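Here you get one chain, nothing else, as C-alpha cells; it is the form predicted on its own.
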Amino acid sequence: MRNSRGWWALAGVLAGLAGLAVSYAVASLLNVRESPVVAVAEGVTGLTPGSVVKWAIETFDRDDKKVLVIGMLLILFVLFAVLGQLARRRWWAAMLGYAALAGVAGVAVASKPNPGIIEFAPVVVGLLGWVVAMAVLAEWLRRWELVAESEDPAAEPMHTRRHFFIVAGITTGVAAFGGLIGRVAGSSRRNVEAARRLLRIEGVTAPEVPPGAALGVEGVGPWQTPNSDFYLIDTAYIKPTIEPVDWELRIHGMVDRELRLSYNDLVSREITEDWITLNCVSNNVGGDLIGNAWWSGYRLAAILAEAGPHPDADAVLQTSQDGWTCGTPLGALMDDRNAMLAVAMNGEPLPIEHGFPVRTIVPGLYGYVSATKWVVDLEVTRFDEITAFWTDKGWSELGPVKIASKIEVPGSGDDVPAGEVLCAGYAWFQHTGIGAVEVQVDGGPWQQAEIATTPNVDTWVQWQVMLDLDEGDHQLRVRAVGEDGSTQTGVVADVLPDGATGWHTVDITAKA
C-alpha cells in the first residue's frame, strides 16, 4: 500500500460505473427515454454552437452522436477516478463532486419539454448508487491501508485486501447486472418494432419507379433511395419509440378550434402519396445528405384548415416527441404542394429512425424548418413570437431549398479513356423543378445534358451528357437551370446559414 492512490482511483471508477448502470436500469424500467447520460448528451448538443455541430456532422457523419457519448464517458471515467482519490482524504469533496454531476444531469432532464417527477428518478438513484458504492469500497480500502501500515504483527493485510477485492468484484457485478437489466428492460423499441411490422395502413401502395426517371447509368445511385440508405440527421441520441395507440397530435395556438388527432383519427382520412426528395441544409456541394422516396400520408392543408388558422398567423412551431422544434411557414403547409403527415416510406410504415409512427414532410423546404420526426405538436403562431432548435444556432428562419446539382460519374480523381466520356449525375430544385442541366469542361462553353423525366417538380432528376476529352487532365463542372429560368450560382457559400452554393467540380485524367 505504499502507493494506494491507484486503488482509490479504481474504486472511484467502479463506483461511478455502478451508479451509471443502476441509473440506466431505472430509466429503462420506468420507460424514461433519456437516461442521465443521454439527457446530458442531448443538452450538450443543444448548447453547442451551430458551426461546431456542422463540423461534427461533416467529420463523423452518422457517428457524430456515438463520438460525443463515448467522449463524455471517457471524461466521466477520469472524473470518477479523481473523485475516488479525493475520497481518500476529503470525503466531503468527493460527495460534492457526485452531487455536482447529478446536478448537471438533473438540469439536462429539467430542460426537456414538460418533465415529470418520474424523469428525475434515474438521476436520484444514480447519485445514491455512486455514494453507496464509494462508501463501501472506501471502508475496505481504509481498513487495508490501516492494516498495511500497522506495526502489529498480528495484523493480516492479506485478509483486508481480499475483502476489498471481493467488494470490488461485487460492485463490478452490480454494474454489469444493472446494464443487463437496462438492456432487457429497454424493450419498448422491440415492442414498437413488432407493432410496426404488424401494422397495415389502408391505402398505402408499393412504389414503382416512373418510366424514364432512371437513366440506368452505371455508377449513378438509384433514383429511389432505399430506406436503409436514406440519410439520417437528427438530435435524438435515443430514438423515441411510440406505439401508434399512444400517439397523439395536438394542433393549437392561433386557431379557431384546437384539434387532437389520435393515430386512428389520422389514418381514417383520405391518404395522399407522392415522390419527394429531401435534402439536408448541412449538405455540402456534391454531398450525400439527400434521398428520394415514395411517401404516404395525409395532407396538412386539409387538417390545418379544419383548425382554422387566424389571418395574422404566419408560422407553425412543430415539436417532436423528444422536444426538438422547428418553425415552418404556414403558407408552405397550406398551399398546393403535398405537405403531409407521413406514415409510410417506400410502401412500408416509417422506420423508427425516420419518425415512426408519424413525421412531417414538406417539399421545397430544408428539413431543419419542416421535416419533424415523431411529431406530436403543431402550434399555429407567428415567426416574431417563436424560436426553434436550429434557428437558435444561426441557421436562417425560412429555409427554402436551393437549386443544386452533382456529378456522380466520373468521380473526382478517376482515370478515363480519352475520347468520348459519359458524364452523369443528379440535379434538384424541389417545388420548382429542373428545366435544364449544363456541364462545362476546363472553363469552356456550357454543354447541354439530357435530363430524365420526373413525376413532379418535387423530386431530383438524373442527367447525362457525352463529352469529348483529349488526353490529359480535365476539370468538369455542372450547373442546373430551374423551370422558372433561374440558374444555379457558381458563388461558393457555406451551409450556414441557409444552404451551400457553388458548382460541383471534379478533376479527372483522360488517358490514351
Ligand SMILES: Nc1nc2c(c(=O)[nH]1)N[C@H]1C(S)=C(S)[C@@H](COP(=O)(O)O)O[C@H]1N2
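Here the structure is a predicted model, which means the values were calculated and not measured. Residue numbers count along the first chain shown, from 1. Just so we're on the same page, rigid core means the largest C-alpha set that superposes within 1.5 Å between forms. First, how it differs from the form predicted together with this ligand.
- After superposition on the rigid core, the Cα of G394 moves by less than 2 Å between the two forms.
- In the core-superposed comparison between the two forms, A404 has its Cα shifted by less than 2 Å.
- With the core held fixed, G323 shows a CA shift below 2 Å between the two forms.
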The other form holds:
Amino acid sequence: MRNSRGWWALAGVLAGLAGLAVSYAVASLLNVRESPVVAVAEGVTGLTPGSVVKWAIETFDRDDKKVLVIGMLLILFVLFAVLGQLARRRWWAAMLGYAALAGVAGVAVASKPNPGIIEFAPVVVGLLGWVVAMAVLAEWLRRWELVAESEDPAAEPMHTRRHFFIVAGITTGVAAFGGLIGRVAGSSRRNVEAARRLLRIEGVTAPEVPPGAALGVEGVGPWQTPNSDFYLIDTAYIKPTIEPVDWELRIHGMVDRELRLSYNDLVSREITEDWITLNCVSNNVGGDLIGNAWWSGYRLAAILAEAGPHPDADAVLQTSQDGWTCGTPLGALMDDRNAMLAVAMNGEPLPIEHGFPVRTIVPGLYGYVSATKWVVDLEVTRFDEITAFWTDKGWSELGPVKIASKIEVPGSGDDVPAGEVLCAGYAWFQHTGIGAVEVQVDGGPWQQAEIATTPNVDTWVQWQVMLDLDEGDHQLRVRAVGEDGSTQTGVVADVLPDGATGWHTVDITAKA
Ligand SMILES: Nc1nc2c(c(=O)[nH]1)N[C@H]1C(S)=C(S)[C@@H](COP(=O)(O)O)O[C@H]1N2
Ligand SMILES: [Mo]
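Structure of the form predicted together with this ligand, please, following the form predicted on its own?
And the full complex, kicking off with our chain again.
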C-alpha cells in the first residue's frame, strides 16, 4: 500500500471512464443529438474565437472535431485522476468536481436549440455512474488502507486488495460494455450521418442572402437562420434515422394512380429552391420558434398531379416514419406556391433532426399542419374523414400563418441613451407578404418603419425605425400590415388553437 495515491488516481480514472461510457451508451440508445462530450466540444468551438477555429480547421482539416473530442478526453483523464485522489480525503470535493463536470455538459446540452428533457438523460446517467463507481471503488480502497495500516497480525491486506482489484475489474468491464453498447446502438445514426455527409444532390445550390434583405442592425438575429440555430419541434423522443436507400414515399388514397417514389426517383426530378420562413403555431408573441432557410426540393404540385387527385378530395394526410401525422389542405400543396418535398436546408442535406432524408415544406402554413419531417406517406383524402396528431389534441384543422411582428432591439428591460434610439426586428405574413410595419411609443401615434426587401412573400421581413425618446421609462409596440391591407390585431389570443395574436411590447428605460 505504499503508493496509495496512485491507486486512488486509478480509481478516479476508472470511475470516470465508467461514467462516460454509460453516458455514451444512453445517448446512443436514445439516439439523442450528441453525447455530452460532443455537446461540450461543440460548445467549446462556439466560444472559441473565429481565428482559432479557422486555424484548427486548416490544421486538422476535417478531423478538427475529432481532435477536439480526443483532446477533451485527455483533459478529462487528468481531471478524473485528480478527482480520484481528492476522494481519498475530501469526498465532498470529488463529488462537487463530478457535479461541476456534469453541469458543464448540462449547459452545453441546454444551449442547443429547444433541447428536449430526454437530451439531459445521458448527463444524469453519467453523473450517477461516476458517483456509484467512485463510491464502490473508494469503499474497497479504504478497507485495504485500513488493513494495511493495521497492527493486527490477523489482518490480511491480500484479501482487501484482491477485492479492490475485482471491483476495479468490474468497473473496467462496465466501461468497456457501455462503450460497446454506445458503438453498436449509435451505429445506425452514424451510418445515416455518414450517408448524409457523402450525399451530393444534383441541383442543390448554396444560399446567398438576397441583397437588401438584411438591414445589418446589431442585435437583430440573422435573416438566414443557420441550421445549427434553427428551432426544433417534434414529438419524436428517438429521432428516426433513415438512409436514403431505405426511404420510400407512398402517395395513395383518392388518386387515379398510386405512386411510390424512391429517393433516387425523387432527386432525379426537377429541383426547386426557395427562401421560406417556417414557424410553429406554439410560438408566443415575441417568441423564437421561427426560422428562415434556403430550401431545396421537388414541387408537390407536380408530384400530386401525376397521382391525379380526385376532384372531391380536399386534404392530404401526411405521415412520418415515426407515426406522426398532419392534415394539409390539398389546395395549398397544388397551387402556385412552392410547397415541396425538401431534401436540403441552407444548401446542405437536411439535418437528421430536421427530417432527413425528406420533409415537407409549405409556405404560409404553420409547421403542425404541413412541415412533416421524415415524411413517408401522403394520403389524398378529405378533412371530414381524418384526424391528425395535433388536431386530436384540440388544435385547429387549418393552420394558416397569422400576420405577426417582433421587436428584437432594444430588448425588454434594456437601458438606452435618451435621444435617437434605433428600434428593429422582424415581421412575417408568409404567402401574403408584409406591406408595412409600424411602431408605437407609449401609446402614441403609429410611426412607419423602414422595411427591407425580400425575395418573395414567403419569408420574414426585417424592419427598423429611428425613435426619439425622452429620458424615462417607455413602452414600445410593433404591428404589421399585410400586403393585402390587413392590420395585425392587438387582441391577445393564446397559441391554442390556431396561433397567438397581440402586439409585441417591450419596456425600456431611456437614460441621460
Ligand atoms: N415527424 C414530425 N414532423 C413534424 C413534427 C413532428 O412532431 N413530427 N412537428 C411539426 C411542427 S409542430 C413544427 S413547428 C415543425 C418544426 O420543424 P423543425 O423542427 O425543422 O423546425 O415540424 C413539424 N413536423
Ligand atoms: Mo409547431
